[in-house]
Structure formats: C-alpha cells, structure tokens
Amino acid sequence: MNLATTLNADLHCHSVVSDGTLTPEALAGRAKAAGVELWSLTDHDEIGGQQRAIDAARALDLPYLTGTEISVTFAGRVVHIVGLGFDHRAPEMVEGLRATRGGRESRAREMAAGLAQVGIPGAFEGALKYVGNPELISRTHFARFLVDGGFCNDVPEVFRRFLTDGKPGFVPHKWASLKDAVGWITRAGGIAVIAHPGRYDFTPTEEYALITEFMAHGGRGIEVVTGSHTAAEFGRYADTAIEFGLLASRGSDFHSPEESRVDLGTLPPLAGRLTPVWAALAERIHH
C-alpha cells in the first residue's frame, strides 16, 4: 500500500467498548464504506475491542493498526495519548490500562451523588444503561442519560452545566502519568502520539513543556489533522510536527453518527511536507 501523506488513514475513533455507540465491527464497515485505507480503533484506556477490530478489518480487506487512547494527568490537566501499532496482548499494557480504568466506578458514584444533590436522582444506574460495564463508565455516558432524560438539550449543554470543574457532577480522576502511558505503548512495540493538541488550551510554554517531556519519555507523534482542530490548527500543528521532528497523525475522533462533528474518513489529507506516523509502522499493519 502507498504510505504517503495522501493516504486516507483514520487512526482515532471509539466503539461501544469505551464511549462510542457503534461496535468495532460496525465501525470497520463504516470506515471501509467511507474510503478509509488504514484504520485504527482507539478506545479510551481500553484494548478489549482490538481483536474484534483486527478480525473485522481483515474480513473487509481493510489495513489495520492496533490502537488505544490513554488519559494522562499532566500539569494538573487531562491530556490524551494515542498509542498505535503495539502488541495488544502485552501484559504490562493490559495491566496498566486495567488499573487506570479501576477508579471509574467509584468516581461515577461520586458524580451521581453530586447530581442527586441538585435534583437528578438515579444518574449512576441511568448512565450504566449506556455502557453495561462499570469499569468503563465515563462522563459521556452520564451526558447521554441526562439528554435522553430531558434534563439537557444536548451533550455540550450537559458538560457546561454539570460535568466540568466546579459543577455538581464533576469529580476528577487520577489518570496514568505521561511517562507510564508512553512507556506502555513503546515497550509494546508501538508509537505514542499526542492526541488533538489544540483542545487543551495550553499556553505556548505549557505546550512546549508537554511536547518536550513527551519526547523525553519516547513519544514520537502528534495528531495534526483531527476532528476537533480548525483548518488553522491543521497548519499550526503541521509546523509543530516539523519543528520538533514528530511524526504526524490523522483521525476523526469519531464516537457516534448522532454526536460526532466529523465522520470517519472525511478529513483532509496531511500536508505533503510531513512524515506520517503510518510510514514508521508499516511492519505493524494488519492486512
């Protein structure tokens, strides 16, 4: 396959195994139908859907890279690191992600208690209906419960009113460290990528600190073209990738046909001056 920057790669999306609404199999079909030429499923802090995604992609003759999106705490904020092309059976990564997920149920019960205090009872049980597994419960599942229950009109309103810092349903979670997340990915044979850097609202100094510490731990990539970036940010983070010698990645961050701004496979290509992350992972692609 041609591994140039023009490849229609979508290396960031989510299934029901974390906070998406489609199965890995349905996502594989949607990606193939949209003309995606290289796909990765990157569920949050979870690799339980990887074998299903590999099998589904293979059945469709869709080249595939293993993936995950790991939540890390950096400078008091949550940053996401995408891992690509790793061995999804690597014991250290499996155990590290299990430990990271372990705090979700107790956090979710605290969130529900906060919502109950402002007149929204039963939120834990309500959110759980959207995921089925307390280990994977997240703010997105609470948001879907609150929208469907008529408490808010849409998911952004839920986050504004209830689920961000200082609001009734917000409870911070202790995520993995940047060193741990990058280490799990690289020691399992993959490449670590900073996800959607434009979303963090860092100052230039904070962003420089993130990138340099990430690279010091062995991180090698950055998402340039992604669903939440503006056209200006496509250019800005292309410049960042060149400046720091980072591999460039591309992905829609697709979660759901109803909720996502950008569908699988519909982003513009990477700029030709970049080195795409998939060029460094050619031997890790499942065919």
Second form
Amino acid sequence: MNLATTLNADLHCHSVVSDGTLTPEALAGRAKAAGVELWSLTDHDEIGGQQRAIDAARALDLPYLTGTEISVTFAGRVVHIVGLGFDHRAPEMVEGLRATRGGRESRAREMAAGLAQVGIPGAFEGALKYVGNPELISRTHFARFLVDGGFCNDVPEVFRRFLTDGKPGFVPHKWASLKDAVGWITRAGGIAVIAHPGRYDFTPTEEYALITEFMAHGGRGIEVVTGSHTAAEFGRYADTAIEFGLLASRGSDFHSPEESRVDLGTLPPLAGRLTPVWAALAERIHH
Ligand code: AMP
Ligand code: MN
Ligand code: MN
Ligand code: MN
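Rather than the form predicted on its own that you just supplied, could I have the structure of the form predicted together with adenosine monophosphate?
The next block holds the full complex; its first chain is the one shown before.
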C-alpha cells in the first residue's frame, strides 16, 4: 500500500454509535463508493462500533484504522482528541471511554431543564428518539429534535441560539483530561491527533499551550485537512504541523447526508511537504 500524502484517507467520521445518522456498515459502503482508500470511524467517546467497522471495511476490501474522538476539558474549554490505530480491546481505553461517557445522561437532563425554561418542553425525551446509543446522548441529538420540532430551521441555528456557552440549553461539563486521553490512545498502540484545531477560537498563546502540553503527554498528530477548516486553515495548520514536527491527518468529520457540508473522501489531499499520520501507522492498518 502506498502511504503517500496523496492517499484518499478519511480518518474522521461518526455513526449512529455516537451522533452520526448512518450505521458503521452504511458508512463503510459510502466511503468505498466515494473512493476512500483508508478509512476510520471515530465516534465520540465510543469504540462500540469498531468491530463492525473493521468487518464491514474488510468485506469491501477497504483498508481500515481503528478510531475514536475523545472529548477533553483543557484550560476550561472543550478540545477533541482523535485516536487512530489503537487496540480497541485495550481495557484501559475501554474503561476510560466508559467513564468519559458517564455524565452524559445527567447533563442531557439539565440541558432539557434549561430548554424547558425558555418554552421548549420535553426535550430530553425528544432528543432520546434520535439517539442510537443510550450511553451517548449528545447536543447533536437535541439539535435534531429542535429542528424537526420546528423550533429552528437548521442544526447550526440550534447551536447558535440554544446549545453554546451562555445559551439556555448549554450545560458545562467536565470531560477527560488531555493527559488521560492521549495516554489511553498511546498505551493502546495508537497515535493521538488534535482534532480540527481551527475550531477552538484559541489565542496563539492558548494554541501553543495546547500543542506543547499535548506533545509532552505523547501526542503526535494534528488534523490539517478537515471538514471543519477553511482552505486558509489547511495552509495554516500545514505550517503548524511542520513547525512542531507533528504528523498530519485528514478527515471529513462526516455525520449525516442531510447535515454535513463535506462528504466522505471529498476533501483536497494533504500538501506534499507534510508527513501523513498513516505513514506512521502502516502496521496498524486492518486489511
Ligand atoms: P457534545 O459532545 O454532546 O457536546 O456534542 C458535540 C457535537 O455537536 C459535535 O461533535 C458536533 O457534531 C456538534 N456541534 C458542535 N458545535 C456545532 C455547531 N456550531 N453546529 C453544528 N454542530 C455542532
Ligand atoms: Mn459530532
Ligand atoms: Mn469534534
Ligand atoms: Mn467529529
């Protein structure tokens, strides 16, 4: 397998096991049809879909890396860390993710209470109807309920009006620590990657602190080409990857045919000057 930057790798997407709307099997089929050459399913705080993804990819002759996207609290903010190529049966990883998912139900009940106060009753039960995995009720499920219930026109509007810091349905939450998330991934044989760094609205000083602490804990990668970045950010984070000696990753962050702006396998390739994260994971690829 040629593991150059030109490989059509898509190493970030979500299934019904977290907040996507397609099954792992449907995603595998969609990735294959789109010409993806190396795929990873990266459900939020969950690896319950990994064996299904491995089996579905193998049936399609689609090379596969195990994946997850871990919610982390860093400097009082939420940062996402993608893990790639780890052993999805590693007990520490399984337990760590279980604990990270743990507070989601009570958080969701508090979110619903906040929404009830602004005239939106029944949001917990409403959101639950969209949930594929009872351990993973997320803001995305509330957003789908609010759109289908006619409270908002689309998912981005729900986040703007109701689900972001300071808005009635937002509840602060303590997620995994950066040290733990990077450690679980690394000790399970995988590589930790900073997800969509352009999305955090960090100052240059805060971003520097995130990257240096992440690397101090053993993190080695950063998403450069992602559905969450603008074309300008593809260039900017390519420079960041080179400056810090980080491996570069690429992924659509696809959630749903109806909601996602970027489909599987359709983003531009990584710039040739980068070292792709998949070049360091050759031994971890499921064929
Ligand atoms: P949670 O893990 O429950 O906090 O939910 C986070 C998820 O909400 C992310 O993974 C995205 O799928 C989605 N999300 C976050 N912010 C936005 C936004 N501004 N517009 C649309 N979806 C968003
Ligand atoms: Mn999501
Ligand atoms: Mn994310
Ligand atoms: Mn994601």
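Each form is matched to the other, and the largest set of C-alpha atoms that superpose within 1.5 Å is called the rigid core. Residue numbers count along the first chain shown, from 1. In this text the structure is predicted, and so the values were computed from the model without any measurement. Residues that one form lacks are left out of the comparison.
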(request) Just list the residue ranges, at least 3 long, where Cα displacement is 2 Å or more throughout between the two forms after aligning on the core. (result) 132 to 134
